[in-house]
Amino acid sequence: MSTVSHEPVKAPAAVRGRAAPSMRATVAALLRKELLIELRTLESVPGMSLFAVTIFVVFHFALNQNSLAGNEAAGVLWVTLLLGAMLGVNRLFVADSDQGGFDAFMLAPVNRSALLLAKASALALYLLVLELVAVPAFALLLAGASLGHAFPTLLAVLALADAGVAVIGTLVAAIAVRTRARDLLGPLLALPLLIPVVIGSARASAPLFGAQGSSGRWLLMLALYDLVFGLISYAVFDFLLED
């Protein structure tokens, strides 16, 4: 007669990895989807870059100036891309809000915080195509020479602001996204929260155009403003998606 084993039955280790994937796997998976879904809807980065764009013109006809400098420029340039930025803030969670995606997310066995870093990676990205568009747009029309000597420092302030715009962006859009005025209670709150990253940004780029002072410390504060805003939303993402 055969014995039957009462030994607890060990799943394949492929079935167990997909039941429980790793943070950078489930990152990956989420960023894809949220890339194919801008690829195949263009909801959010056309209509940045030609709000942008459309901005840069009006300054352009409004001051009846070819070039602006110093700190002008750089005001003109930050603002055009924070107002910019907020369209995309806007929508980076209205599909997932209105399609039952956070509830499919939460019934998933994956690390929560992995939702965060995949949509600030999502945002930043729609941010790096904005300037692409926008930066040399406000170079033909507004800063009257080319940027070419100050890319380097210029690149590094771009980078420093989009991480902060995109981890704050990211935290107040989970925050909008439920109530009933999102696309009012969205920039309300993102707006007051980055004055910082616009001040930080727009000192750091102002000796670019020409402006007296330096750089360095201004993208030390745009690093440490980022990092205690990333820290903030990493500990509370998670009870927003529960509430």
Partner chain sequence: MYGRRLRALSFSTAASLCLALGLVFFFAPLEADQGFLQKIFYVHVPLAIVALCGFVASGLMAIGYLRTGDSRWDMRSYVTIHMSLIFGVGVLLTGSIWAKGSWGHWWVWDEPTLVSFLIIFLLYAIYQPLRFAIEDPERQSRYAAVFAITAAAFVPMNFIAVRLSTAYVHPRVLGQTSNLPFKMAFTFLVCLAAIALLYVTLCKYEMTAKHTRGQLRALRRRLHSEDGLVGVGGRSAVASLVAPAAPALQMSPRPQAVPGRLSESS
Given for the second form:
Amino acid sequence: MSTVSHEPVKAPAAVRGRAAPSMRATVAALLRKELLIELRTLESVPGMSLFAVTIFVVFHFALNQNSLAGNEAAGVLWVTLLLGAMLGVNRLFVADSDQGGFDAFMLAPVNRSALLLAKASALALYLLVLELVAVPAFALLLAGASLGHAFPTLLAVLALADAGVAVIGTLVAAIAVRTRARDLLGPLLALPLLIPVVIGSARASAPLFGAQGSSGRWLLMLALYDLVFGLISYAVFDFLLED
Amino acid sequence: MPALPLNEAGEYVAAAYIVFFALVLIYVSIMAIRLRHIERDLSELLKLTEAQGEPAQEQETDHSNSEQQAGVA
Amino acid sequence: MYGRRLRALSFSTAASLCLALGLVFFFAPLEADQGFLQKIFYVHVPLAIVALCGFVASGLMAIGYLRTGDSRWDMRSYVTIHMSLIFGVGVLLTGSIWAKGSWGHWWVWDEPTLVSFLIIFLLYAIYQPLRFAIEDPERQSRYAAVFAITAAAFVPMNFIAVRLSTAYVHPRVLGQTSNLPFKMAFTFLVCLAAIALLYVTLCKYEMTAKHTRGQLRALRRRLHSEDGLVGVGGRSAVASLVAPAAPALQMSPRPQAVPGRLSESS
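Right, and the form predicted together with its partner chain of this protein, after the form predicted alone?
In what comes next, the whole complex appears, and the chain from above leads the way.
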């Protein structure tokens, strides 16, 4: 009985596998395309990193401080990272919208959510590179105390915050790119939505710069945020592509 | 001497309730503007139907109306 | 028809608002801590609750739109957000006045509900610019629905985050509402009902007005297209354009045709 029912199930699956690639293969292909384009054009990541370092210099003069500690340090770091992320968010879907990438994707017989996953992963990778530049630059330029002891916690905060920013950034970018005035609407939509991320990550990293308090529950809140908005984005993203 | 014997707290309470009513009234006045637009458009359309007697007549199902317009034509 | 229950709603709103105001100023006792100033509570908190419920409800309506593709759900979602934004202005202004009265500052950051409300207000303030920035009407409704769903999920999330960030400083507002004396609680509930009724009535007004304008536009299009094609079989095209206005003008053929078709199919 079981062998009989097993056989016919397996054969169509193999056929379907040829006709429509699996989710993982689709995401991998889209992500590869995304990273390849970024490597060849270098449109987002260098700009984001340079922007972050410039903002640190601006903060130095605006605050008239040689080194920051506690809440101020965490605040400056996260505002800078967030503004840098906004640049990436604004560029995320521009090429797809202007040069027909959306149309090509819609023609392909693949799961639409793959685009969300691929784009969010790409944005998360961009953010990772941004942080690889911005966090050492911050430690060098503005942080008073050494950050060595806080490394594991900082890594956890950065990872959770990146996931949240990547998910919301992708969703907002997909909405904003099809509007007039998309450069304006993107940040206006994303920044209020990301305020819980700012609260969580700034409060979680403030103790690392010498402020009082603990990071634990903020990490929990960030994880909850990532979970909720990951599911929401997954549920609604398809509707942004129906054309 | 103010008209109402409001102490400091009373002024804030009055301000809060005035804000509430002002909002509702502003909304009502916006709706009034829209109503005026609707009225204007309707009268314009009415003039249009009166002016273009013949083309309207062929699609009119109302008998009295078409008779009247035939008389005009 | 959207205006059907409008009169009953308007009357009950007016009556309940009068009753609520009467209770606030003649029935509810003075609060021991804040005195007369506490009366702002009866307008500020219900406004906030109703506006937030409206925001969340608009998200549910947006789900309804995405599920059914029925543009009436989209219109309801739009009107709900619109009304909640207007109420939101009231919440922020009355909250600010209350803060000035009780703490001496126009804005206090350690009042988590008010701060969360500001963030939510800022987010929803983008809703209308977003809609107007998309030209294709079908895509406009779809993107607006996606926004409404995301934002509705954001409302509780944001409350958790902001409340956590201020919880150990000022645990007061929610504690204040939970153990009210009976007279205050009763007054508060009447105020809440009155303001909720006002919200529903204004939403209904708005929807009726929108529907009327839509019908007017359809009528205008019909008249203009009649002007263009002088009765050259333009009927079917026009009828499809004016779907809402059509039944009124085609009274006689419809009722006969529909039962016949029904009996055939059954």
